[in-house]
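One chain comes next, on its own, written as structure tokens: the form predicted on its own.
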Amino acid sequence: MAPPLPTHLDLSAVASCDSWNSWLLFFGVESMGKLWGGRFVGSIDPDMEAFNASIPFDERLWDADLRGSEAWVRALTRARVLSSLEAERLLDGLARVREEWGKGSFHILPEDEDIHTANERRLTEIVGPVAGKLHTGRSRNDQVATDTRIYLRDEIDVLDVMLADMQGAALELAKAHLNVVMPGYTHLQRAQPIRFSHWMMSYFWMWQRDRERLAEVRHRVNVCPLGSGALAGTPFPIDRAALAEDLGFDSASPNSMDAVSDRDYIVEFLAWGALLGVHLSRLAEDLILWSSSEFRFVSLADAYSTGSSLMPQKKNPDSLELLRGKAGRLTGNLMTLLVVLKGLPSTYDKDLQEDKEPLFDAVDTLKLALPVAAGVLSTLTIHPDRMRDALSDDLLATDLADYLVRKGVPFRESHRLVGLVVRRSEELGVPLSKLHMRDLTSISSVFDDDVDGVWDFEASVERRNVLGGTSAETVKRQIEAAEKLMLTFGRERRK
């Protein structure tokens, strides 16, 4: 049996030990080696060691892992598995480990297989053999699931703030350019006149759905699997409801087998990230087109543009092109995990180690992309004259059909008649508004002198004064509703 932990440590003697195993020997404890090495003979193949290790990427879970371990110490103490003195030593030791991570002085060793091994190894160096009691009733299966959920919950909160900041940038842009009228497009063809502010608000509402979905994902992330053990549950009288509350979870997982194998919450997050990436890509595509010389509707700030190594005149929208490109990366992360999961048998399998790299990459990608997108919008220059110059009579063809409808012509007939008017305009090579009255009346006698009122772009957008329409009044209502949402977000964030 190993000797008890000394009350007073000779720190100079401890410092002379060149590894944690030497430190253990200093106290008369044999090397712990691998956490799972008792039944194995010989050492693991070096290639297998590298293939198996996750510490190169899961070290970012250090804080979540320590939080889970601290809560587990308290749960074991409540269950009278640990004495109060043992719990105090463990919690003090974990605080030391946390301090080292925070200061950047924590040293990962070659034998550290994963973040759990690294933290437990360092804890053992600090507090001695009592550290071996920390893992009582716990498996790395429920430990990693807990760590990942804590980590993702925290990152979701960060991403929600970033997404709201981007919404705020869009909202300010819409308010600043409320009355700018421009062509609206379908199939990349000029369709009908709209307000620029209406276009901008269309993205605000896309991102609002993204925020709502993210809140739903967070709810399913916030379930505590700790206490599920390897697959069958812990044999010690752990109050899992109290444990979940201690870690800030909404509830404890109801089934231990499902708890250690469930990665649905990561799939949902990656699906959310992929869809948000698509929305950012669509915004980028619009602005890439509109910033081109052919459109010149907008100009990007130099801070979000780059140049050419060959052509000195170039100003490239690389910020937007990268936003567009990242959508493929985010979608690929989702596909990676879906394929990993599709053939797994019940409970934990090592394949699940492959969940972290796509998750971490998605988080990192979005934490870079969202501030860039917000910065592009907050520094964007709008060119109302260019937008106005791009308005043409053909954008009012539907208004001309509506004119006939108001005079009693069924819409299908008015649509056909206006099609004939458009053809006559093209044959004569004149804009619709410049057609002579005899040209119009030769197609339909319903046309009258009041048709001149159709050729007004401002009147066109104002006629669309319905909920969700592009009139000034309805866009203002959208903005007011959006501002209320942003205020609600602000209050929730301050809580």
The other form holds:
Number of protein chains: 4
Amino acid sequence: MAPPLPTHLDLSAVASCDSWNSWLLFFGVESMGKLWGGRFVGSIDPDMEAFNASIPFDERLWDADLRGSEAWVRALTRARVLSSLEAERLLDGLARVREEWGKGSFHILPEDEDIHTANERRLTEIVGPVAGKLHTGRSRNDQVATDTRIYLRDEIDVLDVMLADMQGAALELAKAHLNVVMPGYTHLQRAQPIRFSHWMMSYFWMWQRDRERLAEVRHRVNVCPLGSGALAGTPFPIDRAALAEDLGFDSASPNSMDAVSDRDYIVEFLAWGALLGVHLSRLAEDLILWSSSEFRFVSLADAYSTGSSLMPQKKNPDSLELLRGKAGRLTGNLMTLLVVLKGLPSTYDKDLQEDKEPLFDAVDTLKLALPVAAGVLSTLTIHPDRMRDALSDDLLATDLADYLVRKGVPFRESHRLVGLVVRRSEELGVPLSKLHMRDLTSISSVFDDDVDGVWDFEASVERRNVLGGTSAETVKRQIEAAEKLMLTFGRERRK
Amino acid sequence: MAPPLPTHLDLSAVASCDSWNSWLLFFGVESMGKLWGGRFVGSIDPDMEAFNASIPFDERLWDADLRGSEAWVRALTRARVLSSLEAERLLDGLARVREEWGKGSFHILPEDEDIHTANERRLTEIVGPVAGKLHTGRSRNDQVATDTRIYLRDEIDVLDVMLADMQGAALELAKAHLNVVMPGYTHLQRAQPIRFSHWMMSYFWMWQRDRERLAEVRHRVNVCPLGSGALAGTPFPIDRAALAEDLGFDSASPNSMDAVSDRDYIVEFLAWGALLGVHLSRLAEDLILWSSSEFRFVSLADAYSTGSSLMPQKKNPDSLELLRGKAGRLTGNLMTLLVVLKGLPSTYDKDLQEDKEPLFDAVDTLKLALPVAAGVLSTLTIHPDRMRDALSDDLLATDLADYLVRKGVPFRESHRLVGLVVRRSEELGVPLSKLHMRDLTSISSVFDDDVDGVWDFEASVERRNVLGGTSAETVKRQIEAAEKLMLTFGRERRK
Amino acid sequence: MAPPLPTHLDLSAVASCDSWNSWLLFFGVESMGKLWGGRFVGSIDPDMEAFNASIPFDERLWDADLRGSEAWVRALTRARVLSSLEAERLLDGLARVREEWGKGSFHILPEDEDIHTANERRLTEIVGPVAGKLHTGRSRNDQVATDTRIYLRDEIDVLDVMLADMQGAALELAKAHLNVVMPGYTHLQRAQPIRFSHWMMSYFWMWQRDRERLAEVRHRVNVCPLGSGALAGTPFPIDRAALAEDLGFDSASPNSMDAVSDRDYIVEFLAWGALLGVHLSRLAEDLILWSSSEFRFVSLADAYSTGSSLMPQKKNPDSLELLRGKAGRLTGNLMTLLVVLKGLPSTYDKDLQEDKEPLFDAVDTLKLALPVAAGVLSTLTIHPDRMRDALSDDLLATDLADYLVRKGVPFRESHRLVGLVVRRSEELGVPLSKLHMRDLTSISSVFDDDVDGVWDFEASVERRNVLGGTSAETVKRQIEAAEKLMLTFGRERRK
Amino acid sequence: MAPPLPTHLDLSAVASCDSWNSWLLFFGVESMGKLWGGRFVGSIDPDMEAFNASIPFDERLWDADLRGSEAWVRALTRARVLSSLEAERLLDGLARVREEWGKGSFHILPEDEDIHTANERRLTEIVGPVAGKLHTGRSRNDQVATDTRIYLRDEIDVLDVMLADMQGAALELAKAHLNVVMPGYTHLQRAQPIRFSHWMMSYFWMWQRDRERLAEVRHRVNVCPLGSGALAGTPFPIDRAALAEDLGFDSASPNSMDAVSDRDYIVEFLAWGALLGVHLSRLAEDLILWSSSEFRFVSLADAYSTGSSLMPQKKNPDSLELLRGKAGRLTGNLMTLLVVLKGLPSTYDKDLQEDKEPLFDAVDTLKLALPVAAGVLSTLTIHPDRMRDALSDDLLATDLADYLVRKGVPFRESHRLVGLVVRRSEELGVPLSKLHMRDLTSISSVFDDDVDGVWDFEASVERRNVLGGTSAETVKRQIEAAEKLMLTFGRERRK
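Form predicted on its own already given; the form predicted together with a further copy of the same chain follows:
What follows is the entire complex, opening with the chain shown before.
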């Protein structure tokens, strides 16, 4: 028989009552693992249990989940749903749960289907039935959205620092080799001479866009859905604005139905990650090419290379190949969530549980990849001599056309004339700069002795002295702008 | 024999010379279609020509391309590369080209491989060899990036207005049916009563996020790459900041190598479109369900329905099904570009030409879809009676649990008790509100006569009176906030 | 100082020599974990080590890896590269390694970068330096391809059985409810009456296609790459056909460069999985709809349902929603690998390591999902009464048009006439079958008293008595064909 | 007033009646464009009309649609639903429609929403009301599935021939340069010497797999859905097996609900196309690299190259870059359809209309790309001298290790020793083959004078004389096997 049930439950009494165990049985706490048991008769199929459980992956939300619960206790207390005594008991209990996670002594039980259940089950074991008051007026639907947003906001801040570190490595490299001139390529064909530092800075700016975008994503991540209940809001007088502030959110969600079902912020993050992945894949491609015997413009540090199990001479740029390959899973993760969301009826559907694994995988992938990319850059050896050797005269063909332009030949015509010059040079097997003046003048009488001034790679990069161009002055200005950004961007948030 | 060639080309003279035709021949202008002809010997394979040509799809950039060229003429003039006479001649010619496009009398020739070639070829026919000065110091690499950014910026502004119209339709519908109560669903199972207007507003907020994101994308679209040349900048003293301003850009790109190869802004736009597509697919799913005989909460206007070629009774929600299906191509377009970009070496590669078709398709798809979505909403018939009929007592089970909570029962226990009540009600085949008091008290003695107050759907939605909840007051507040946003958001830009 | 090194290494001697430990040191076996150490000076960055390691996920290939190594030992022995004594020693050692994995006593060390390294390292510890002969003439490039193919071939066989089980569950359900008539839908609007069993069989045939495709994929999976070395083949006289047969492969790969880099078979498998995922998502969608209060055609067993943490009355079809959602990750996995492969130079690149996680995830996902889908079907409750209640007269409008056709009215006209009848019925608020004869004849004088024969749902499904139609006879014939297939399909392979 | 309506419609009379025009009006044929008009009151929104129409893209199905209709007429006649007179009239009319399409004189009208409507509308204009009998017992749902399958089957046969042509070009190239030795790469680092012909053949085999897969896809494409009606089959006694045979299908679909909704065959085709796209992207990547100044192993024909609008010296491999880029849209098309299908309720939903554009785009893309790829190969210039120059000694490091193995050193140890040799060679700045014997023997006393035999690239490729290896004999055997396949594969079908 059950212990006497107080007509008006006085939990403080209950919690200390001697017949705690029988009480637990009576209240069905033995089946806490099944939060939704009352209505159900049959038991769950074991395959289904494994299929349904999210604890193997959402375990990592333990801290966010506890933070959410603590704030919810405070909100319920402000709303006078909990007494201050109850609140204290619950907060103490939650602190103990946190401690156990921190120490690694928290044990997940087979019946803990998700992190919310696990934390509440443990809280119940610690503080007794008062734990049953924690879930008042909330649902796992708003709870999991809150947890995920807290988690992601924090990871975004970590990733932003990693991005800044990678930018820093690029900046250092650009500054260290400011004046190294090398061939620039389009279509992987030699095009025009550029500065190595200019190339390096082109990645700085991609990553700056990545950081801008990430700050914008963060703004939409950092919205509090707690207090939206299952879909319709909460019937208790919760001050949702205060709750949002308590949890460090920028604002509270304006519509409960949207709030429990909105996964835009994860899609945005995954799209962000896919684009960053593409940027990393392009950097990797450049450096893989340049590490080949045929280019040999750079050497990768041994610390970021591996060898072959068969071929003793091999030093392979595995770090870069993996960076390139990671664009795959980052794109795949985005695709995963878009497919999951497509065509779902509004509010919460269980399909939404499929948001977490792609999110976690994207976060983990980038947290592994960014330090490797930064490390590759900060340990990279540049071979200016090899770059210089690759500066062939054809890289100056445009300068030759511009020479004619400055003498009044319309560009379209000068382009055609220099095309003929190039053809002549190929026919004769002689570099452009070594053609006889008569070879030139037979093509156009505009060529003059001063054409020799064209054959200077340094002069060529210096000539492109516009904003964003290759001259020393403009590259330096880029670097200065970049350094200023490094000091200011995102700084306010980090304070 | 060729006409006498002035040693220092005086184009104004040339343009008016009698021997214009022979001069044209001499200068090879007959092969203008091949901008890069001088160096080449063999002719192009016809399959390759078709494979390479972008004019069938980039034709739509004609206006952006002309605007870019006009600004470039002014920039070259400011840089004293063109005389004011030459500038005038070119601007007049470009105006004539624009006129022809406007009137539909512009003829694309087989040898026009892209829109840039087509416009310049026509300009040459109109103004003569001075046209050959237009391309001085620029490349198709910076030109096409400029054109695409102008085009997309303009389309973004169109799309934003369409989004606002769709939001307006939703707002009207919400206001017209503010107090209609209906079942809210999670997992497509009846969950709790909600307001129809609250449901409608949940989409308003999704679209508001879409508009916020779009404004952010626009900011990164609206950057001027012109003056970046092929990859290294331009050797003429172009004031790129002034040029950017002339074209209505917010800023000029900081690095020429990045500028010619950056397609982030298109990826961002396509990711934006994919997410909007997902939103539309969810709205469509809701309304398709609600249009079925089984729900029949709404009726679609005939104007947005179609019939069957076989079954005479059918009225099909094709508009909604297509809206749902369009999420496919919007996602596919995003994937297309991510795959194209993955692993490309930096600066311009021809693969980048594959950016346009997914972009154009996404723009076209959304410009077709958004007015249809708005039209569906503004002509939708709501059936409040059918909604009310669907309000079954089980939607109030949570309210019943909250009733116990207010009497001191911990929520977890009250949830379990109400689970037993629900089971009893199912066993007896009696709705919850019709259970005898003794059925309730046998489950918990806390149940009292005042439990009758629970069975009121209106009261249930009113009880959720928190920010974002279902009460009339909070929904009205949502609507007010939304209306304010409609007046202010993006307004500055539209001025 | 090192121990004396035999000029012509006699390993059997070495292995038993007293100075085994110092010998190990001398030979550098202490750094076995780094298979490619000789050439390298610097040590690996720890971030890079984590980034590079595949052991956390390729561990599951342990058995396939051992099988591959055993067969390789036999092949080397046949080629007289190993003596039979050495072979015996190696096979004994590999057997010991297998035993340790089987018992769970195999310990992965931090320096084991992949499963191949781990197994060889352990083998070396067990059998001593003779282990160093195992990798003769092979590379991890052909080894990993071999392991993955063995693994996948076996998993395909498991999946095929699971598919057959799911088909079996569908067949049982179809047979148990052969004659239940229900509304058929197109566009989610009621269209024509169908048999429930016919609906169920429509999934049987989708899955039969899945099984056909899987058998075809298996054929291309089951090709042996071993003996391809790093990219150029092996210089030892290996009989690759015999080796392939030894490992149960159907054939040996015809080109070594293709063999080490071919991941087609994984792409094929992932594409197969994505399509199966789509099939499951459609089944899930049907059943989720039918489980709603509005349809209530079926009830899901409690064993495959879950409840709500907030709403006590809820019974949610989580199993089905997850089945629907899994289409996301299955599609994402396919996308991942396509992106990884795109644009890679031929032969082996490290990017290919990114093939395994999507493959393993797809296998695991389907091995979880298929039994759940089968379980849902075999425990599903059908509500024929609810289905019958939903049979409304408009489902017979096509039959009414066909009635006119049989009286000589061209179908296009009869369709129009019945459209008018439907409109009349809606205007009058009277079901089609209850319209007065004068209502009908005012629309067409062809209507006659025998029109009453149309209003019979059973007769309607019976009338569609063509191959693939809804009549009892043709559905039975479907079922018989299906049962025959179940007995024969894939049977040969399973023997 | 309407013309007298025969009580039992005698169409042959009607068709010749004088009052044809008024009759047309009476029968509402003026609105044939709206096949489903009878029931509808409101008119269609013009935005919706544009959104709904598929004629702009499904127009290309005109011939398949006519073939399907002709076969349907014959099937209806065999089923005695049509008299032979009616059948003749309809077949004559359909022949006239075909003629108009063939001559380009068919005019699509604004109200023709799809190709089926357009063809039937025109047929009605030509043959009069008997055209209204054509659609008896079929639906656009089975009709469009039939048309698409006919279309795709034919395009598959075209693509297979194109693939064979591309294989032929590869074979010719391999045979022409059978004995050219070049560096083989893994990780884009020089690995081991290979034959150029061996590299070329590695693509042959990829494409052979593509052709095998395509044949399998074709088998599932070539199934006849006609006679499945809207979803439930047809109530007229159609012999579906005979109908399938009439249309050249391999079989008839076994379940009508599956038949109208099955798009597996398109998914399969798109997945096939995506993988072929990946293969082409890898070929392109190899050749782009080899066309660079740094490699210069090959030169692309001018016919497949383009120039720069700015840089006169440029010859860019645009054909290859586009081939690489096309992998993007081919993958995007696949994703599009997977997203469309995900989560659709069974049978026909309008979303399925979104299958056609990705299908058509994939077909068009491949029909453009394959001849270009074949053309690139058949006009490619090989530079054996550049390849030979790139053969550096480190490519023989594995051979050096194998040398030690043959002297009894376990491979793992020989690998380590050669690693030390490589390091020594780098320290001394001396190629491997130029190291002094004392440098070698200081590392291992096993090195002997016969080590000189290692430094022979030709001998190295000859040593790999196993199935799939690089020796002349085994490559020749590959080529013979390939030539045999070319003669036999798919030959039966082509007869």
